[in-house]
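There is one chain below, alone, in structure tokens, taken in the form predicted alone.
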Amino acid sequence: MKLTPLTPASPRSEEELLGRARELAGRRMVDLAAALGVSLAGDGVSTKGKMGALIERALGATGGSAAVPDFPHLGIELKTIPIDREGRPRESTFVCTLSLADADRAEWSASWVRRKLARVLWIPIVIPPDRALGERIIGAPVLWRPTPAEDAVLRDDFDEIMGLIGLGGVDHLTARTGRALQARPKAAHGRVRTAAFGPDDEPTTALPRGFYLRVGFTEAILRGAGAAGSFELKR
């Protein structure tokens, strides 16, 4: 795929947009950036930030920071995911921030996590040990749809996590809690604080909460699709 300086158009399809995403395919982030006209210089955090941003630029998302997917014409959210050599996720994945004052509400058939996460193109990035943040590489990319199964194991965790929340426990939420949807801090800094109910009902305030994927389970999701395999670097 030739990239120019300019936004590409939106793709008008799944299979353009897969399409556009297989070219990426074994390209470093440096290369991708210059194509773009765009500077990778910065922080590890910014530079991460900027990483997405530019994935996004190459496939012609629009979605930006509306409570829509990233490509909202086609219902398809982008998730890039860090990944070593042999395919493992190198961290969480994040999927968006939750309500903690209408925890007692909630319902997965309607929630915004579910609808993030209803279909995904998932770009993993291959970072090789000890190279500067511009050599990773774009990996395979895989779009994925839960099946029955694993949509119901994440319905579970959903339930347990609001449900805990709701009864005013959610100072008792751990790392632990979810098999595959987990709940963790999601905020600069610890003095941040959001709207949230104790275990009497009284308002209080608490840590603002995010839904993350656990690792087990985006590996699995990696693997089950081949997107594993090899990443060499195309020149």
Second form
Amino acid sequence: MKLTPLTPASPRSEEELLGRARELAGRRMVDLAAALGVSLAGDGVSTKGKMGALIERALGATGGSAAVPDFPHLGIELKTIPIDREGRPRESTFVCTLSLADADRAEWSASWVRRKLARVLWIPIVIPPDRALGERIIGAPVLWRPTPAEDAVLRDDFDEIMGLIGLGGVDHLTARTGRALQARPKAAHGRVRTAAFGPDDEPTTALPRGFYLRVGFTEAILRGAGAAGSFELKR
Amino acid sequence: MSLEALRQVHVLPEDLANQIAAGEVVERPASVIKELVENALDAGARRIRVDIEQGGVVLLRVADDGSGMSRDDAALAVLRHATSKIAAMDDLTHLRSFGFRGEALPSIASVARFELRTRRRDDEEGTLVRIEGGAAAVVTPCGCAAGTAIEVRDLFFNVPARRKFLKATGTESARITEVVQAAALGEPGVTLILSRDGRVVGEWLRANSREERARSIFGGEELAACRGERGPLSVEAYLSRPERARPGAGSLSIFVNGRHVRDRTLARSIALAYGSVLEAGRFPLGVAFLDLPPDLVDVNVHPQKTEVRFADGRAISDALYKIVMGSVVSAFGLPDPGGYRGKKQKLFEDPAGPAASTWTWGGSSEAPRDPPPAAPRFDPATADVDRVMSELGPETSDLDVSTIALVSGVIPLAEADPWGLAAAPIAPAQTSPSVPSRAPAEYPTAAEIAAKTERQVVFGALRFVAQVRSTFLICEGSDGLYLLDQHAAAERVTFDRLKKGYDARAVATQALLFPVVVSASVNEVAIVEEAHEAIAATGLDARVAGPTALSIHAVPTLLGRASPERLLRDLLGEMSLAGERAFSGAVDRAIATMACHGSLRAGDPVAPEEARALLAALDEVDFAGHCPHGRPVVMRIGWSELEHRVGRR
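To complete the pair, please output the form predicted together with the partner chain; the form predicted alone was given just before.
What follows is the entire complex, opening with the chain shown before.
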């Protein structure tokens, strides 16, 4: 695929999106950036955001930071996922923030996290040993929707996490809670607070939390789709 | 029904009465589980399995291997006020079962699709009782395992308004988990299994003791074992370190005669026992069991039976405080919090120390110090306390039972210690034997260091090496490298000295050359007006200088580096927050805050002589390994650990 500096139009179908993603597979981030006319200079902190932004731009995502999927008309969320050479995800995958104050009313079926995970285009990014941003290679995409069994696991975790918060036990929440989905602090620093409720329903504040998918879960998704391993470099 | 008919008095239909009763008993799925699990326990079950679906709204099932019921009993059990647990009013005062009202099953059956299967071990066939939304029960024979299994489906299907009050699936499920876990904590001899939406999420296998069960439920938490007896009251508790405390008492389970109760007074007594290392509003994790004769506690207070009333609540709180305090202080190396000061002092004051043979109740100085050894025990159940109370009138309501009895002569003077507070030794505390072995990266905690027998850490013997980041003092000891938080250490020393000075009413003060006048609210002025002398005892001489002004004439010498205004604001802030605790409850925290603001701080340069003086001073204080706010003061890295880390071992 010939990449242009301009953002391509949003894909009209799943097939078109998947086709574009397959075209990216095997390319280095530095080449992608050059094709899009973007500089890769910057510190390590902004690396994650930069990778995701480049891929979004190359694929024509339009969701931006709004509370909609990255491809709203297709209902597809885009997730870049850093992996090592063996295909193992290097870190858990952030899904979305969660509302501590509404936890006691939050149902899985209507939750934002479920909508986010209803249909996901996973783009693995192979991280070289020196972690150099430009040398990272885009992997083969995986278009995924949770199987009933995966959905049940995610629902269980969601209920367990939100149940604990709903009872005012946000302080009891640890990253160990949840088999596939976990809730972890999601804030720039420890002084950031958001509204929550305590054990006696008293208003309080707590560190904001976000939902993350565990490495084991995302690894199973990638391996299940046979995505891991197909990372030959395209020049 | 016409308006005319409505105005006439009439007896409510049975199903409506049951639904109204259900409003009290069946608040949510967790309350159904609580009732059913308690029934199973009352039936002598050794294994209970709880299954729920979608937060319990779709399905709640409790199956036990208890005694089961005959067909006649099963049919009766679903009628209102039908119970096997009591027969007469007197039975209420000797209650040993969880249930007794005979309300739970009909209430549940009136708001759900209800099925009960039961069989006694020797019966050939079981019984099925089916009720739909409070309709008439259909009783048929059935095949089933020995014991009882109750299924409750579609809770509140016929009262949709109640469903609106339910929370999300996750929250309702979490409440059920809490209930089942509480049952497991309270009944270590019973195996409990909780399955949620087809997945077992909790399994509490039969344990040999409360301690074993508590330690398995609280996992790797380091728990102090607190045991003690005071007369008829027996206390067994397993409580976490102060730094593991949480806001609210949600993680502190309290059982009275095996019944899980929510009692803020008892929870507060436990928190108070930690003294100044526990911030107000925070409670340790753990569990406390209180056992006492059933006639001294009234469980018939609330339909859900989560509240109890004691014949003498103050004596219970006092005894609980003392037992827990003695244990956690020694287990975690905390400073002795002493007792309440001021008005409440009489309850906890023990001038002769715990070894004294007589506890001074109600501040009665007339009480003899040594009771005759052969004196008969006081039996609160038989003493005519009510008569004495009525004779003494309402103004004596602040007195405790033993004081009243003493005044009236109902019991001999020698029995002024009805709970045996004086003689009962505080059980030696034990820390968890099941604390997992440490990973190399984890170091002994400050309290562990401090709690080593006879203080193995002699701070004065440490060699001061350097100050780093203007925050830490690095010292060399014979057994490793010590890292001290200079502010926390200095704060601990200052706090200890101020506290001792305050207790002895001998805080050294430094008069200000010019009084500092500060603006204050009317409320703050009132506080100073009312408690001027008590405030002066802290070394702060503050006086009213106008309707909205205060003047400061002297400050504690130890806090000379702090701004006088800041110190006064600290004190007033704590006193304003103290509320009902009044000054007696606020002084520890006020001194802690003042010590914090008046001590060496992070960022202050420390000369070697100063550091050595601080180390020597730490040896003189009632060192607990924590600053008054609960932060650790010192950390040790053993030499072997250091060698291991750099690959020398």
